[in-house]
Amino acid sequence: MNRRLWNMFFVLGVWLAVAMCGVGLVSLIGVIAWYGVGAINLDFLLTGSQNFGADGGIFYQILGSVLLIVGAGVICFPLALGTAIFKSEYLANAKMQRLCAVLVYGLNGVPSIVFGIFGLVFFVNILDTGISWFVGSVILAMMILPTVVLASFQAMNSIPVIFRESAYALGLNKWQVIVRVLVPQSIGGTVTGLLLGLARAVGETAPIMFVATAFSGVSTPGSLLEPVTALPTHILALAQQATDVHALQNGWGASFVLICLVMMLGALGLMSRLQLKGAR
């Protein structure tokens, strides 16, 4: 069999795999939308849940999810940017570069449940912080940190060398080059990685279930060390009441809202990426 025929089979296999993934994704979103749209109205979005979620709406769940990802973004952004700067500009040794890459990729491969158990043991049990949304934000920030670090590092490495050389030729020192040249030029890639990381974080259940959320009886937190209720854990609670028609309908509605949040963050990340490419 000649090379052209092999190439044809390979391309066909790739397109078949893409089509299967696309059909699976569209089918999943379609089913959630089909069953969830019927539950969506202003009362559902703007009122609190009652009867363990079987009645009422999901206002406080949306608020809790937004608080968690905003906190995670605020914590993660400077840490990821600083790590990327250190890896790109200060870590000159090749072995240390490889070690840093292994650590970042290794952290990215840790299962989300492990982050949740770590938060439970270290923050809740050892530091005695209790269940709080701030601890949940810290855990989510740790979980998405590798994604943002890698995005920021790749953005810095894609800056043409002439930018650095021109800055040094003008008399700028290393720190001035970083602040005035590298960070402004790479900030778009960092923001893109952050948005994609938050799109993943907003749908996570295991990392926050042990350290940040309560299943009922929670409204607006009054401090950093109070729990919240979030969409993923709310959906989990409603799934356990599948025999209740109202609870099941509310579960589909909450799932649809969560999917919309994930898609919105993913779309913002994609738009940021496209704008970054267009600017270059």
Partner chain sequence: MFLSAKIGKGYVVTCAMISAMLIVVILCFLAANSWQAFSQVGLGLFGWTWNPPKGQFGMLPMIYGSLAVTVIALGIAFPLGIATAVFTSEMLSATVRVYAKSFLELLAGIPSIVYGLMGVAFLSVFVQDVFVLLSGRTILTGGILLSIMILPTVITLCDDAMHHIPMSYREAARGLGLYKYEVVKDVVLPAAKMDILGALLLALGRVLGETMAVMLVIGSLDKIPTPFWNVLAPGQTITSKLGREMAEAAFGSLHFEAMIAMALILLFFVLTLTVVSLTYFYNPEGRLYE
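Numbering follows the first chain given and starts at 1. Because the structure is predicted, anything quoted here is derived from the model rather than measured. Rigid core: the largest C-alpha set superposing within 1.5 Å between the two forms. Compared with the form predicted in complex with its partner chain:
Treated as two rigid bodies, the chain between the two forms differs by a rotation of the smaller body against the larger of 22 degrees.
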Given for the second form:
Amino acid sequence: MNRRLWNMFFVLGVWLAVAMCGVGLVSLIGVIAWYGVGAINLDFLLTGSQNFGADGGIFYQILGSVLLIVGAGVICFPLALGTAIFKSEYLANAKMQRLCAVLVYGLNGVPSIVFGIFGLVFFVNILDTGISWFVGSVILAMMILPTVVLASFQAMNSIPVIFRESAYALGLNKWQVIVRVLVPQSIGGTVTGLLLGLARAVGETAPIMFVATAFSGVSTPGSLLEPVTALPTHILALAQQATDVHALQNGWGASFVLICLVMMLGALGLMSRLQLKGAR
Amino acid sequence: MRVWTLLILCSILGIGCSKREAVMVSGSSTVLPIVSKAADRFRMQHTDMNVVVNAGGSGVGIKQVGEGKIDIGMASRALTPLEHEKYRAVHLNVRTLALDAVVPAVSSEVYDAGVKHLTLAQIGQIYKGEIDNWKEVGGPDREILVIDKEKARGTRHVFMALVLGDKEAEAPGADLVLGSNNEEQTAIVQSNAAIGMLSHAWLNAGVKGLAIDVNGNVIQPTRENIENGTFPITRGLFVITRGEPVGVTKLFVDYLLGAEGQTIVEASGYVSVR
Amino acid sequence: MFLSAKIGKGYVVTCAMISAMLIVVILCFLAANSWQAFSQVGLGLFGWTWNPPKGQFGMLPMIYGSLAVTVIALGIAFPLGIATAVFTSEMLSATVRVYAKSFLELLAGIPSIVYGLMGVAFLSVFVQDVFVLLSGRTILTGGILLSIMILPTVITLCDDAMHHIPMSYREAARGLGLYKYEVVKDVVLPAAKMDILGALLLALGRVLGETMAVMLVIGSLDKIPTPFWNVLAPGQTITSKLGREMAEAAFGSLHFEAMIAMALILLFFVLTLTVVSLTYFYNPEGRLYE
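Hand over the structure of the form predicted in complex with its partner chain; the form predicted alone is what we had up.
Every component of the complex follows; first up is the chain already shown.
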């Protein structure tokens, strides 16, 4: 058949696909922004929710989401940094490197609901911690650990050999090299990974719905062992009453705020990545 | 960056010092509106106390209060013999908070087209899949969207015990299985041919409650008929504690059963027990 | 000085041990808590009916639902995604491409629960009207919703795969007088094949494990539709079943253990995918997408 005709079909097909994706994805953002912005005002952001979330605002949901990821970050950061140092500086054996990669990637592949179920079995039922902020943070930290470890590892691994050699030449021992040279040089990568991981964690529902969040009556948690309330689980409750105009409107508002949180974390991550590049 | 983290952490620890006494409540989504509204008011009156409310269904509420994971369980059905047996040692204390009816609810389109009442047998046939078009019960020529509920839901227990004779009966005619009253209400409104089981308090312009035809007597799901028990699928809504409630838990239970709590019961669309 | 080195080493070794063992611990706990289900229900786990009060724990409807949703989602997202990636990688100017890719990254960050809200509010109503159904909560709705959800990731990954191919390949092909279509078909796509396959596996894992969006729109009926290709009927996936029913089962009961068994089977699927993609598509410099 005519080659030129085939080519035309091909270009047409590609444009068609682009049009479909474009229209679909742009309207996706458009819808959320349109309905979301309409639902938001200062009252909505600064008051607690009432009446199944159909009335009132989402202040404590925002607070809870932030608390959950702050906790996750605090737990994940030292763990990921230590793991990355070990993987990069102590683990010389190629076979072990590979095993390590399998385990870390494996953890990354675990579906989010399975994390939630693990939390339910291990923390809530076996350790009997109750539904709490702490468990939610631990589970989210586990979930983002691979991302942070990998980002940190790559940053550490890409430090030129000359840095290490010069440091050793000055008579520093291995740990001193790590603390004085490698960690400061690669910390940007860890932070980037952490921020990107948290951007993902803040939007997750399935890992926290069994182990960390309560439906109503949660304001500021009094301690780490009290439940919190979070934006994603709140949206879940609102989505189940989607024909109630007020609930749906608040749902869009909460979605918009949640996406803004994700974007803020993502943008911070991007900035730290660029800064990292600039420093080199 | 690390300084920031440290600052945030310190402020959280600061918050952590002001510990309040908290009552944990969980269970039926039918009882939830009463308790969560009551909890909002209760917190305003007792700023040093907190009530945390969670949903999940009657089965979950009974299970968790039995296991001591929460202080108060909410249930929209009585305890089963199995549950009695299982938690005999902890002595569950069951109090009636309100009266409610489980109403066969249909999309307003079906109601307006003439289906205003059904017999229990007809509803049973619909859930068994033997009737699958509204015209067979005097409605429009439209297939029936039969909405079932998750098996642990109290509303389903009460409904199925009367309609199919077994609280855990299978419903082979079901097209959808949903969870909370909110979710079921949404699905019925979104359809023009749906039937589901809903608490009396969830009926509105888009979701109409059917009257039940008992030997030719058409009994409407009204307040009076629920109060005097003539509506066939009437039930109590319960709050359950482990033994006699004490401390803040007692305070909150008393609040629920007291004048203010019962006002909230009425305002939520249920029938007060006082 | 010496002591700090020792403590330091101890710290990193501990961290590494914890990180490495997490996945093993998860597997062990799930296995230990589903052991009863496997030993008492055994092959009954692969039956057709799920009815815990009667002691029936057949998961075939859920497994079917997960597979059906996955096939639909990938079947829609991949043709569209690859075609769009051809556009972004081969036809767009470098500046516009950067903007397009940032937009896609933004979209990829939208949490799944937001897709769920969209699904309930719009997509299920849309499907109900278009196909004149009783209810828009169907397997197809779940599949479409998931395809929209993974589309940004698929486009990004396929675009990366194609863009990594050296310019000289294309120039040589153009020099031979080939049309754009032939360049893409005979040069770019074959060269990017492995990376695109890797993207497919990644998307597969993500779709299989996705819960929230599916749970809200699939109808949650534990039944394989008749005939089985009728995806306009409600269904249930492994994840939606877990999301809805996990909290209702009493810890330690057979019901609870059967649910855990289902989670374990899901995890096993996904881990196999991970190992396969590591074996064939391992890229030590690669980024971790969701």
